[in-house]
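The chain below stands alone, shown as structure tokens; this is the form predicted alone.
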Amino acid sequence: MSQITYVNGKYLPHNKAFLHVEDRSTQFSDGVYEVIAVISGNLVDPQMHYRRLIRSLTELEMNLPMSVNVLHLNIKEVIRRNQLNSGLCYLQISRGSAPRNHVIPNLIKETVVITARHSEPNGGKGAKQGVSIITTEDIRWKRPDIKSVSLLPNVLAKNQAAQRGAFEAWLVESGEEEIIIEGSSSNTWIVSQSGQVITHPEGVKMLSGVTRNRIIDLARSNGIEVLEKPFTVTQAKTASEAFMTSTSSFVVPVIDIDGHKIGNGKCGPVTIAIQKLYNDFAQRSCGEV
């Protein structure tokens, strides 16, 4: 956990860092966030995270309250002050604080928070051994492509997975076909019996994952066929391999879905190849904007 937290231009002891009681992030989920991996004290793929951040702000008719370069320097300073070698940086920008009113107020100053957290790199134990997941109905709002702080449905899904002894919940669109959209905090992938890597296409139904997009580029440039198309729960359970990706976990093999063993119940060769491609990229991509 952070020892030092950035709040609106100040670096504060974490236990003394607070938001205003009427900050719109707490009363209306009126804000966005990003989580960026840190390796050897450097940010992984910061440019893609900043582009997504700006898109999320634009979709909510908000502005980035400082230049990208200044934001980057502030994040780097949080990393330095927390002596963070390996872990995650959390960035949140809310519309700011104002008397409670559903109507968006004019001329208020955005709230910016940056924290840091130490964690094991490259997905930790789950990336080596694989994890079990469950499927559950997707009950989120209709714009999960915006990385907003409106995460209650994700929290409920993740908690449901934890209660059943699983690592993650994959969210399923209601209907006869039972299409898997994404995870509660990850993107979803399967490998078909013919070796094609399949992940749900981008659009308003899902968040455009930075790790997801980077892996698509890496895989295709290294001769691995990737198809961006919907797949069903049945197709996932009968796939030769499955895996999930996220900033916090990188590439994690899925060896069990709703109690159904995937492949031979171990991390498969395609997943191993993609893990190596991304881990190598993450090590060498850390740098400035």
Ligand code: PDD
The other form holds:
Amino acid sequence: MSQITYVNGKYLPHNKAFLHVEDRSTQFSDGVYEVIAVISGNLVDPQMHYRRLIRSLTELEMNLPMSVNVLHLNIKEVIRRNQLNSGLCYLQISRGSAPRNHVIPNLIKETVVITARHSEPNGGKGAKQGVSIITTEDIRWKRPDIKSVSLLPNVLAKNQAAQRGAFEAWLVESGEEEIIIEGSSSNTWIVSQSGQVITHPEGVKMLSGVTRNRIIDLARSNGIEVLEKPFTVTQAKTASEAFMTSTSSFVVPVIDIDGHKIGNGKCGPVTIAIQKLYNDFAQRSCGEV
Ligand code: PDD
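Can you give me the structure for the form predicted in complex with the named molecule, which would complement the form predicted alone we have just seen?
The next block holds the full complex; its first chain is the one shown before.
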């Protein structure tokens, strides 16, 4: 866990870092967040995360209470003070604290929190061996493209997965078609029997994953065709490969969906190729080849 946490301009011992009880993030989920991977003490793809952060804030009519450059310096300082070599930086910006009222107060100042914690790079054991996932209904609000801290449906879905011994829950749009939108904290991909790499198209229904978007670029520039189109639970279960992507786990092969073995039940060659492309990119972009 973080030893030193940033709260509104102060670097505090983690056990002394607090939000006000009337912070709107706790009462209304009125805030946004980002998670950025750290390798060799450097941030992976920070500009893409800042761009998405600004978009999330803008969609909620909030402001970043400092310039992106100052934010970047603060995050780097949290990394330095925590002596973080490999792990994750968590950044949360809430609307701020004010007497509880659904109506957004005019004069309110955003609350900024930055924490850092150690974790294994490149997704750890699951990324090497592959993981099982479950599917469950997507019961989130209609704007999960905004990276808001309103994550209760995601928490319940992931917890359901954990209770069933699975690593992740893939969220399925209600309706006859059973379209897989994304995971509770990841984007979702399949490789069809004809070798097409498929992931759900961007839009309001899902988060525009930084890892996802980087992988689309890397794959295409390395001759791997990627189709951004919806796919169903049945297509996923009968795919030759499946995988998920996120900042915290990079590329993780999925070898079992709801108890159905995917392909031959082992990490597939296309997934492994994409995983290598992304891991190499992350190392390279952090200055360590
Ligand atoms: N989760 N979809 C959802 C719902 C997510 O929460 C995440 C990220 C992603 C993948 O996005 P990215 O590649 O930008 O991390 C997709 C983060 C890691 C989290 O909540 O911890």
